[in-house]
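First, one chain by itself: the form predicted alone, in structure tokens.
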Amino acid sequence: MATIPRNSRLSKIKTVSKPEQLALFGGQPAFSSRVHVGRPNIGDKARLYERLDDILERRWLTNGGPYVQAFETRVREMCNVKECVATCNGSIALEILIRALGMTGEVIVPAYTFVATAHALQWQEIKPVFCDVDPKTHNLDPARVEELITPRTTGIIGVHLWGNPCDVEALEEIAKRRGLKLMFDAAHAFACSHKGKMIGGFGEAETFSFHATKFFNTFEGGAIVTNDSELAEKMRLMRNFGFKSKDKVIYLGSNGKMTEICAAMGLTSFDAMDDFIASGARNYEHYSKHIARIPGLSVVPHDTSEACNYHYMVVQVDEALAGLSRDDLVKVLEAENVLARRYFYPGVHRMEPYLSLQPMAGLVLPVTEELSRTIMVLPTGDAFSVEEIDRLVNVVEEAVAHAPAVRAELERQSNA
């Protein structure tokens, strides 16, 4: 085993030649500590304690103060559109736009989705109706979207997956035709782009999150952007209780409002987006032309024609080819502190209280249950580096190599 000298996180290069040498078997770690696949960037840490001793001087910590005014401007100008809400995470932003649209009754959504989409539905007592996902996009498909349509629809909301956009023009023509709302849930999809257009503008509106995951973060935060005014003031009333002025509340609202440090957060992302950006697309890069070589392992494809933020690594593992399942190959990284992630599993469709509402959901979701079964999520980011990735796809490589082994460990561990 060759060794070179390295960071804190990883004391040598492992290079497998034998399976007792990866860590499942007691092999030494690839990585000394845990690698996660949501580690925040950061950005200029100067100009942002800049930014918050102005906030602590300045004493405004909330309440639509000059900082969230900026930030929602800067996120308006990406987007181009007119107006953008900026909100306390994105949570809320679902559920304050689903609110102003007059959602009610049953809402279309996808299963394979994070299952904030479908919560923000159900909290306001709303049916999410679990629709398939198109095999190769993993966005929502149309045609079965449209077979889902009851007389108690009311709108259908499409995830921008992984950052690729929507079949967008589809569900727009079945929302128009059919008198429905649409809105998107774009929490994966900021500065990300659906032919040369930015997300943003696309239905009655969108929303993003800016979760510290998110390769743009405010800490915590979101947003909801929209064409339509009447439609923003609406929500501004109902993200700060109704309040209209200092003592008139118009509105039924609820507190959703970003704060001045999460702004500021915001704008220093901001600052760096392009170095962030450009260190995704030279990881997605690397990972795609090394996980070629394995075999039964693929790479979820960007249109890297479209803007992209390449935030997300995600590669499918066809088992029959490779020898083991992803299941397997997260147990592997794991053993090596790589925390590869099993998105989104089990499906929404298989978490409460869905489950126990709509036990039979998954009967029409095959797509959602193969995805389900099969697809992981891999460290990337400002703070992975292609030596790192190279170290990954080596232990990955490896333990297909020698499937049969790894197998049979897998078995001894789990009875043992």
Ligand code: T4K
Second form
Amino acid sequence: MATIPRNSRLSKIKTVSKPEQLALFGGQPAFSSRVHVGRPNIGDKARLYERLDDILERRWLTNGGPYVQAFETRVREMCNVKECVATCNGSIALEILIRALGMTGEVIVPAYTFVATAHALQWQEIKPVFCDVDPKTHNLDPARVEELITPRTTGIIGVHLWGNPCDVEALEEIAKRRGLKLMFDAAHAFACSHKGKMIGGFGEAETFSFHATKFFNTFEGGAIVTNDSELAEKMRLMRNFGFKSKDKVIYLGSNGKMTEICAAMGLTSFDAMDDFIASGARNYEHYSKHIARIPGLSVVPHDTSEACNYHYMVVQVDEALAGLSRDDLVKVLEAENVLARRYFYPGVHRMEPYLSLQPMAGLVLPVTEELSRTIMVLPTGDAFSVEEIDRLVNVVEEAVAHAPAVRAELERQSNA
Ligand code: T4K
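Now show me the form predicted together with the ligand, since the one above was the form predicted alone.
First the chain shown before, then all remaining chains and molecules of the complex.
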């Protein structure tokens, strides 16, 4: 069992057992400083400093240096794929792959995702066609995908949301039958598997994000992985302005390169990856066990028989049973210094420029609308202990037990 981290944020209050002890009513907050979702996992700092020192000594800071090459090899090996193209972030990875696949016109994407998935298309003047998701998996619903295909459709982008794999086989079948390109935004799914096969090897290619807030980070970073070596070669050129050789540019390209320092962080994250996953799994089990006793709250499950990174701790709130809405609970937690996140509120289709360009999109997205209203993401990661989870769950349990009083107080505060 984990011990409380050295810099514990637990305040000195005992268990909350009366509503007036909740910070919402003026009680002492459960946490003495802010607790974030997405607090970075940090590996062995000494090892990172050694690597940084080596990079500085070599005076080779970017442009495909030895650390990036070593990082790409590790990713390739882990995903069991032929090719890895490391990038400066997950957004550029998406943009490069979309362009390299020749997607144009319309591409089908879930509306329930981080906005970057749609932006990567719109940025290249490709229309994201928003598709609804399955209420259980939160991933593209293949039956809805089929309905949205038009003569302008050139591709499908599945997102393995929360690290839970899409219905890959159904999407592959549709893409093949309708002659569409299929790629996956696997930003959440590094080190996860589907039917025993690592995410990374599905569709034409898949992209990862290694942003600071991901369970495995390179500060900023991303990668495209594929078994198609010709596609990979094209993307390597696109990542580096289209340079085939010195003075010879053969493609429209950008600057999507990962730096040596980011790759050094990535190698350091690899060293600690098993520990990151173990603490995520421990927290997932602990949260799941204790949240189960709160009426109206349910944990969005991971398939623990597959490889899983346990990065996101996702909870759905049924207001009718809990007596409080997701937004009420987020406010209760904020008062306690816990910044739970409403990912992915309000749905990409309700963000600009999509709201203006496609104002009616929500009409065919009932599940997306429901999830954006009811899902909250809670803190986890190697710096969040089971004692802290107990404190957080205790606060939520008390709030739900005294839902009418909490509701009245929230109402009073919003009218004040
Ligand atoms: N596709 C999908 C499905 C994605 O989820 C993402 C990114 C992408 C594509 C694009 O990949 P990248 O281009 O980002 O590599 C965060 C991340 O910035 C974003 O990477 C991530 N998805 C998204 C789900 O979450 P925000 O707007 O929530 O970030 P922010 O600044 O509010 O940070 C989140 C929390 O983390 C905060 O509570 C503060 C905390 N934090 C953040 C940073 C940067 C820390 O404690 N330390 C830190 O260093 O988007």
